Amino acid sequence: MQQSTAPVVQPPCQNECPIHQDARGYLAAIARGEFDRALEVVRETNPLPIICATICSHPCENKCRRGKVDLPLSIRALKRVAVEQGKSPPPAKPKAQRSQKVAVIGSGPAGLTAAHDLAHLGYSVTILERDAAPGGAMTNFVPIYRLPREWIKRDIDAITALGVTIKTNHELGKNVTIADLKKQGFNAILLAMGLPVSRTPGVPGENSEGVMLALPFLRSVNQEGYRLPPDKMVIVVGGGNVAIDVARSALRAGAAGVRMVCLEAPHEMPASPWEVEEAKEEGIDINCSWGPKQIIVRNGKLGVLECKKVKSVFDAQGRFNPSFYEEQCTLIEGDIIIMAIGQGSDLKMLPDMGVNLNERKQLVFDAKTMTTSQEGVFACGEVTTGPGSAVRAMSTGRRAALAIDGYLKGEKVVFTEPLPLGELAPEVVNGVKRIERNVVPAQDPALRVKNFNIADLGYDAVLGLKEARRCLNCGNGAHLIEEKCIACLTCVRVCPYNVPVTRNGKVDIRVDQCQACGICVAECPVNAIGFRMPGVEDIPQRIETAMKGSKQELGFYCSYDSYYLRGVNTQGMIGIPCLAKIDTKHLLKAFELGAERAFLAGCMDADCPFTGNLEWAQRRVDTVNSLLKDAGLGEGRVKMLKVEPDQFKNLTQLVAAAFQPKEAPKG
C-alpha cells in the first residue's frame, strides 16, 4: 500500500502479497545467482524476511501466472534461498529523527512491522510485550519444527538495530495503562495485541481433566518443552492451521496417535492444503464433517468424544452457521482432547482506559484511519481483522505506521492499493515452455515426527536457481516506442508467444502478455521497442566500459549462468539476461571499439524458460561474421559457444579452443 492517488500496476504475485513484496525482483536476482541482491530486494519491503521465508502462507503463489501454464513458482521457498544464501549488511539507524515517540503494544508480526516502519520514518519507538520474550504468536504458538526460535531472534534483532526498544513483561492493564504511556510522553499508541485466547465449543464435559486448549498447549510445548504422557491417543478438535499445528506438535510431543475432528468437509477445511497434506503424511487421521456433541468421562478419566454429523457449515447467505443431523452420532476414542476451534482477543482492560468495545466485546475500530475511539490510539493486526496470516497482519502494521505518521504530522493519509496485471491470454499460455516445478526437500515423514527439527529443508543454491528461472518476469519485458514504429510487423512475425498484435493498422505490443524473451528488441529494424528488464537497454554503455584499456576480446554470457561462472575470470565479459537480447549492432560495436574477436557463451540447460534463445543468438553471430567477411575483415571472428552448466568453470579453455586455428586437411 502507499500514500498515493494513482495506483501502480504490479505483477499478480506482488499485487496479491499483502505487503506487496517485489517477488519478481528477488526471483530474478536468485536466477542470476545474485543472492546478496535478492536478500536486499526482500528487505526493501519485508522487515521479517526470515520468518516469512518459513511460515508465510504465500498467497502470491495463488496468483502466479505460471500456474496457468504448469505450476506456480515456489515463491516462499525462493525467499528462503535469498535469506540463507544471501548476505546483507547490518541495518543502519535512520538519519532523520523526529521528536515524537510512539508506543506499540504487542510484538507480533503487526507490531514489529509497524515499529520497523515508524523507526525508518524517524520516530522513537518502544514496543511493550506482555510475555518474557518478544515475537507474539510466532514465539509462543508457531511450532518450532516450522520456525526455529533463533530465526525469529535474527529478524527481531534487525529491528532493534534500528533503535527500536522492546520492553518485555509489560502487560497493558496489569503494569501499564494508556494514561501512563501518555504521561511518559508517547504521542501515539498502537494496539497490536493479537488473539492470545483459545475458544471452546461449549459442549458438556469440556472442563474435564484431560481436555486442553490449543494455544496453552502450543505455548507449553514451544516454551517449556512439555511432553505428553506415554501411550496417549490425542483428539484435536478443529480444522484450521492452528489445529494442524496442534496435531503435528502432539505427535512430536509423544502422542501414540492423533485424530482430528472438524466441522468442514475436506474441500472446506480452512487449513492450508499443504499443511493438511503434510499432516496426512505423518499419519494423522482427519475426520471431516463431524462436530463435538459431548465429552464422555469413564471411570473418572476422559475416554470418548461423541460427535454429531454436520449437515452444512455455512447458511444460505454463506455465513458460518453449522447445522447438524442430531441423531447421526459417532464415538471417537481418546485419552486427551485439545480444542483448537478458534482464537479471541483479551481486551477487557480497554474500556477502563477510555477505548471502546462493541456489544461483542470487539474493538471499535475505523479501518480507513486505523484509529480507535480514543484520540491518538491506533490499532492493527488480528485484534482488528480476526485470525489470519502473519503477512496479512504485517500489512496492517504497515498501514498503521503510515496512519500514525500522518497523524503526528497533521496530514491526511489516503491509502490506495496497486492494481494487478491481467491474466495471460490463451494464445500466450500455449507458447510458454513447460518446466516442471522443483519439489522443496523435506525430512522424511517417519523421521520428522520424532523430533522438532525444521521439517522443510528448503532449496539449496542450485535448486533455487532452477526454480527461480521458471519466473515469467511478468510486466518486465518489451514495450512499443510508438513514435518510432513503422508498422513493419517484424515483431509480430518473430514473437514465439503471439504477444504483438495489430489493431486498426497499428502494432500493439501487449506489455501485460510479454514473456521478456527480447527477440523482438533485437529484430526491430528501427529500434522502436524498449525493454523494461534491467541489463538490456544499457548494453551499449557496458560494451564501452568493457572495451576500455585496449581490450581485444569481448565476451557475452547469459546472466542466468552467473552462478555457474563462480571462480571464472569474467573481466571483459558482459552478462545479458538471455542471449536472444544480443543485437548485431552490439557485436559490431565491439569491433568498432577495437575488438579482435568476440564470443557468446550460452547455456545448454534444458530448463531455460526462453524459447529459441540460442538459435536467435546464433543468427546474430552468423550475420556479423558475414558482414565482417564481406568487409574484408576476416572470417570467424565471432564464436557461439553452447556450454553445459557444469562446463562453465572451463570457459577460458573453451573460448581458447573455439578460436584455435583448424589444421588444414593432410594430402
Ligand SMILES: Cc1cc2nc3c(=O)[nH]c(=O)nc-3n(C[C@H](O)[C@H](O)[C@H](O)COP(=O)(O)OP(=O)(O)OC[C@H]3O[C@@H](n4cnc5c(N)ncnc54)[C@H](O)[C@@H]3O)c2cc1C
The other form holds:
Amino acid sequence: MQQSTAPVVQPPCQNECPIHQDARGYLAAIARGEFDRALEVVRETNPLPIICATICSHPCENKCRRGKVDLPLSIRALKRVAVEQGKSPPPAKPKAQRSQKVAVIGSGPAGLTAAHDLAHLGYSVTILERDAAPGGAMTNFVPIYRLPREWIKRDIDAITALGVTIKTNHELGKNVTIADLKKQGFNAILLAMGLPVSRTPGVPGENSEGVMLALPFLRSVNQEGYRLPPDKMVIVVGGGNVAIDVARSALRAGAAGVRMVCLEAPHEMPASPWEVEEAKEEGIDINCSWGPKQIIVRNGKLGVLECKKVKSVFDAQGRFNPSFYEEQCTLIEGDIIIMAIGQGSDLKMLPDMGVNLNERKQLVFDAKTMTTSQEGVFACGEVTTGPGSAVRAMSTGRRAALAIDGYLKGEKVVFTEPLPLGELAPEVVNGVKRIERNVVPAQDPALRVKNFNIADLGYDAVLGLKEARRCLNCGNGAHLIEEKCIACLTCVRVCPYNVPVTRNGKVDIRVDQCQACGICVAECPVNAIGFRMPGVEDIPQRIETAMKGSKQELGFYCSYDSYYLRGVNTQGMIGIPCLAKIDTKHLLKAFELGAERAFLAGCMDADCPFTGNLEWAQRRVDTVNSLLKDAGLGEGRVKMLKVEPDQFKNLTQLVAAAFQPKEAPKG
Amino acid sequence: MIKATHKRLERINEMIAPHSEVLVLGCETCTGICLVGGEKEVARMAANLRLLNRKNGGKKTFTEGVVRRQCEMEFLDGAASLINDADAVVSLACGVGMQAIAEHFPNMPVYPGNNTAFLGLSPELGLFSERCVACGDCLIDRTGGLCPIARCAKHLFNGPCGGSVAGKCEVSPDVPCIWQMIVDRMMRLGQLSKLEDIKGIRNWKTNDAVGPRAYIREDLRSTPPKLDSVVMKPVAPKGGAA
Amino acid sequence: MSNGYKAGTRLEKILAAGKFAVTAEVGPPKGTDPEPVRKKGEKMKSACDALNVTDNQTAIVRLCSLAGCALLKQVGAEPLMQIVCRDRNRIAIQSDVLGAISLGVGNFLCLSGDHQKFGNHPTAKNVFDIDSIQLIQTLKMMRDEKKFICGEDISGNTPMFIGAAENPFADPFEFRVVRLAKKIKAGADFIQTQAVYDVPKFARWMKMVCDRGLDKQVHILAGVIPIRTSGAARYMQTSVPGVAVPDEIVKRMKAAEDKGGADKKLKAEYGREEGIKLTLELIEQVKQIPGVHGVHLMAVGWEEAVPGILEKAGLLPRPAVEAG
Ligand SMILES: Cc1cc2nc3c(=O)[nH]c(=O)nc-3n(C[C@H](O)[C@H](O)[C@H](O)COP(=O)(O)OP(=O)(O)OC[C@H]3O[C@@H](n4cnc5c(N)ncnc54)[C@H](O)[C@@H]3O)c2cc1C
Ligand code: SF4
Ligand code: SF4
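Given the form predicted alone above, what does the protein look like in the form predicted in complex with the ligand?
Once more the chain from above appears, this time first in line as the rest of the complex follows.
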C-alpha cells in the first residue's frame, strides 16, 4: 500500500473516525436511497461493519459540523441502515497472494482488522484465540442486548471467507510459544491480546463472598446464561461504560435493583452520556462522587458498602489521582457488589518468550513502528493503548498490518495523519436550515430490562433517508476553477451561506464551508465552478444518454427522494441531488436534443434541507420558459412540480395534469 | 464597467437571416461580468437560436466561442479560425467588442446580440445602474464624488432643479435625486461651501462635441499613431463665464 | 442703458421704484392661431406689469415663447420670455435671445425646464448643454459684456432684465437659499417663485433669504396659482413636481364645493368663489412678508380671472411708470 506524504483533508466526521471511514460518502448514498452503494462505501474502510453499526462509540458524531447548527448526524445509526438495507458483498480477496505467513494473537477488533487487512495485502493469516469463540471483548463482554452474537458472527465470517484461519482454544504461552510460531514458518507475529482482566480497588472486604468482578460477570451472563439469585440488590462500583453495561446486565439478569457508585461527579463520568441516560431510563440509581472505603459483612452475608466523599478525582496536573474527605462517609446497602473500575492486560507469559515488559508490567512498544522488543513481533489493540473503543483498536490493527507489510517487504512505513476540514464559520452556520435530529427508535425501557433482545431498534429505511439528508456534505460541494473565473461575483452574491468571499481581488469559494447546495454552480455565467459531489458535473452527458431514444419528455427528479420514487419507473429520468443543481443550459440542451417538454419533480419546501434551493430551481424553469416563449417556441414547456412524498407513486398522472392545457374559464 | 442587456431573439434572428454558419461569440470582460456575455450565455443564446431555426425549418449551424476581451485585437486573433469558419458573427460583447470584430475582420459580417447600456455598477445581484457617461472631464471633485451629469435627469451642474422632493428625482419616485445626495454628502464632508461656487459653462469637446475621441500616451509611443479619432487634450482650467 | 436701467421695461421700472409688481402667465396654444395669445394680452395688459410666455411648459409642444412674446407686443402688452435649457443648446438659445431683443422683448426668465418624460414627446433626447444658472450667466454676459459665450462680440444693443425661478418648497430645503444666492451671483435681477400655498414655509424661506441680505440684491415675486376646483388642488398636491399644497386647502375647496350639493354648476361656482377667496388671502399674506416685491399669477387656462382677482386684491390700477 502506497503512503502519500501530503496530508489529506477530510470532513471532520471522517477525520475523527480512527479508521477514517467515509461517513459523508455513505450518508450521501443513503440520502439518495442507494443503500447498496452505502454499504459498499462502508466496506471500503470497515472490516467489521455490523459490529461498528451497532456498538461503535462514534467519535465522528462528536465532531460532526451539524452539531454547530443544531445536533450532529446520527452517523452510527445510519451505518446500521446501510448494513441492514444494503446488499453489497464485502470486497473480494485479491488474486495476488504472497508467500509470507502472519500469526495474530487474539481475535478482538484489533486482531480481526489486522488479519483482514493482511489478507487483502495477500498474506496468509492465522489467528490464535484462547477462547472458544472469536471476537474478543465483543463476544465475551459486550452485552447481548447491545450486540446480538449472530451479528458478530456475520462480520467474522466475512473475514474467514478471505482465507483467514481462526484457531480458537489456542492460547499463547499455554498451547504455543512465539518460538514455536516462528518455527512453524510465521514471518511475523502480531500481539492483539486486549485487556481481559478486571482490576480491583484494593479495599478491605473485597475478597468476600458476594463480591464479583465486571468481566467475569459479563462473560458468564453473555456466554453462559448466568442469572442472579432472586431479590438481590446489586451495587456496581465504577463510572465507565463497562460499569453501565454491568449495571444494565444485572437488571436483565434478575437484580431487584441496581445502585451505581462512582468517584466522578456527573459531568466527569467517563461513560458516554447516552449510555448514562439509557441506564437512568431503566431505573438505575447513580451515586456520584463517592469512593469505596470498605465492604462490611453482616451476619456472614454481604450487606453494606461504606463510601467516603470525593474531594477531587484529578490532581492539578489533570492526572487521575482521587482525594477524599476521609470523615464524610455513607453506607450503601446491597447484597452483591460488582467491581467495574477498569481492565488490565494479561501479559505475564511474554518475558519468557523474549518479549519485554516495562517496570509497570506493560508491553515495551514503539507506536511509530508498531513493534515490540523482539524482531518480527508486533502489537496492536488495547494492549498497546489501554482501554478505549473498538474502532480505535481497529485503527491500530490497520496500522499494524501496514507496518508488518512494510517489514515483510523491507520497506520503511511512514504514517501520515489526514487533517480535518476547518470549522464552520459563524456566518455560514447562520444560513443553514435547522433540521431536527431523528430519534433512533428503541425498545421501551420498562420492557427492555426484562429481556436480552437488542434495545436499540435502529432507523427503518425511510427514517434513515430523512436523517441522512441532514448531512451538510462537508467539503463535497463547489470549488472554483480559477482559470475560468471572471470575478463577476455572482457566486458571492447568490450563496445563501456566504461561502464564496473575495480575497485579494479574487473570488475564493471556501471549499471547507460549502454546503453543496449547488445554486452557484448553475448561476456561474462562465462554468467556472466545479462540483465534487457525484451526479452534478455529469448532468449534460446524462441528458444526452437519456435523450438517445428520441424522447418527447424529459424528467428530472430530486435524487434525494429516490426512495419514494422506487414505486415509480425512473428509467430515462435524471436524478439530481437537489434540483437547484440544474442549469438553464441543461434544460435548453434537452430541448435542442428534441424534447418537447421537460419537468422537474422535487420535494416540498419543508423537506428540502437547503436554503432557497427550490426557489432557484423555479426561477430557472421560469427563465427557460420565458426564453422559449420570447422566441415563439411555445409556452410553459418546462414544469416544476413539488411533490408530497406519498404522491410520488402518482408522478405520471401529476406530470400529465401539469401539462394539461388549462381549460378556458366558462361563461 | 460597461453594462449591457440581450437584444430580443427575434431581432437577432432577423439579422442573421442571410447566413448559414453563425458564430455566437461572447466576451468574458464587461459583458461577461454583467451576465450577458460569458460562456453560459453564449451557450444559451446559441441553443435558443438553434431551436428557433429548427422550428422555422432552417438549416443554419451555430457555433459558440468566447474571448477574454472582444475589444482586443490580440484576443480576437486567438479566435480567428473560429471567426473565419463562420459566415457571420453574433457578438455578445459591448459595442466596442462588436466593432473590434468589424475592424479586424473586414469581410466578416458582425451583428449585435447585446444592447450596450451604460457605464455602471451592480450594487447587488441582478441590479445594474448607471454611474458615468464618460464625458471626458470629470467634475466630481466638486460634487462629493457623485456625478450629476450621469445621474441627474437634467445634467444640472449647479444644484437641484425645483422638482427635487424628499430626496427623489422628479422623473420617478424610484430614482434618488443625485443633488440631494450630493448636498448630503458635501454636508457630511464639511464641504458644502464648495457648492456655492458657480460651475461655469462647460466645454463639451471632451464629450461628444468633436466626433469620435482618441487620446495618445506619448510616453508609450515612438511613432505617431494612425489616427481614426480626434485626439483629446486635457481640458485647461477655466472659470465660469466672468 | 444710459438711463440707468438694465432694460427699461415696465417690470424693471416698477420694481426699481420699490412698488409691488404684478406679473401673470400666458400659455401659448398647441397650434398656429395667434388670436388666443393676443386676446389674453388684451385682457391682462393693463392689469399686469409683464406677461410671462411659457416655453413648451411641461415639455408639451406649443407655439414658441419668442413668437408668443412678439404677439403680445402687437397688442401693446409687455412680454416676459421664458427660456428652458431642455430643448436648445447654447447656439440656439443665444440666437433666440438676439431675435427676441430685436423684436423688443426686454424681460427674460431662465429655467431648467420640466423633464421631457412628463410631456407629449417622452422619447425625445434632451439637451441641457447649459443649466439654468449658466443661462443666467450667459444672458448677463451678453448684456453687460456684449459678448457671446465663445467670447466674440455681439453687435447692437442688448438690454435685458434677467429673471430666474426658484422653488422654496423643493428639497434640500436649506440648500434652496444657497441656490438662490448662486442665481443672484450669476446675474438674476428678479425671481419668480413656484406657487406658494404653504405660507409659513414660504415665510421661513424668505427669512433665510433676508438673513443673507439677498432681498436687497434681487426682487422676489411670489408665485400664486388660483385654484378653481378641489380636484385641481389635489392634482397639484400629488402630481405636480415641486408644488406643495397643504391638506387644509384641498379640504377647504372640497367643503365649498359641497355647499353646491348635487348641482354641478352650483358646485363649480362655489368652487370658483372659494378659489378666488383663497387666492386673495394668499396674495394678502405674501404681501406682508418682508422681501416680497410682487406676485406672479399662474392662472393656466383661467387667465380671464386674473384682472378680477387683482382688482379685488387692490392691486389695480397699476401705477404709472415714466416712459422711455
Ligand atoms: C464490557 C465492555 C463493553 C464495551 N463496549 C464497547 C462499545 O460499546 N463500543 C466500543 O467501541 N468499545 C466497547 N468496548 C471496548 C472494546 O471492546 C475494546 O476496545 C476492544 O474490544 C479492544 O479490542 P482488542 O482487539 O484490542 O482486544 P479484545 O477485544 O480484548 O480482544 C483480545 C482477544 O485476545 C484474546 N487473548 C488474550 N490473551 C490471549 C492469549 N494469550 N492467547 C490467545 N488469545 C488471547 C482474548 O481472548 C480476546 O479475544 C467495551 C469493552 C468492554 C469490556
Ligand atoms: S455534516 Fe455530514 S459530512 Fe459534515 S461532519 Fe456531519 S456527517 Fe460528516
Ligand atoms: S454550492 Fe451552495 S453552499 Fe456551496 S458555495 Fe455554492 S452556493 Fe454556496
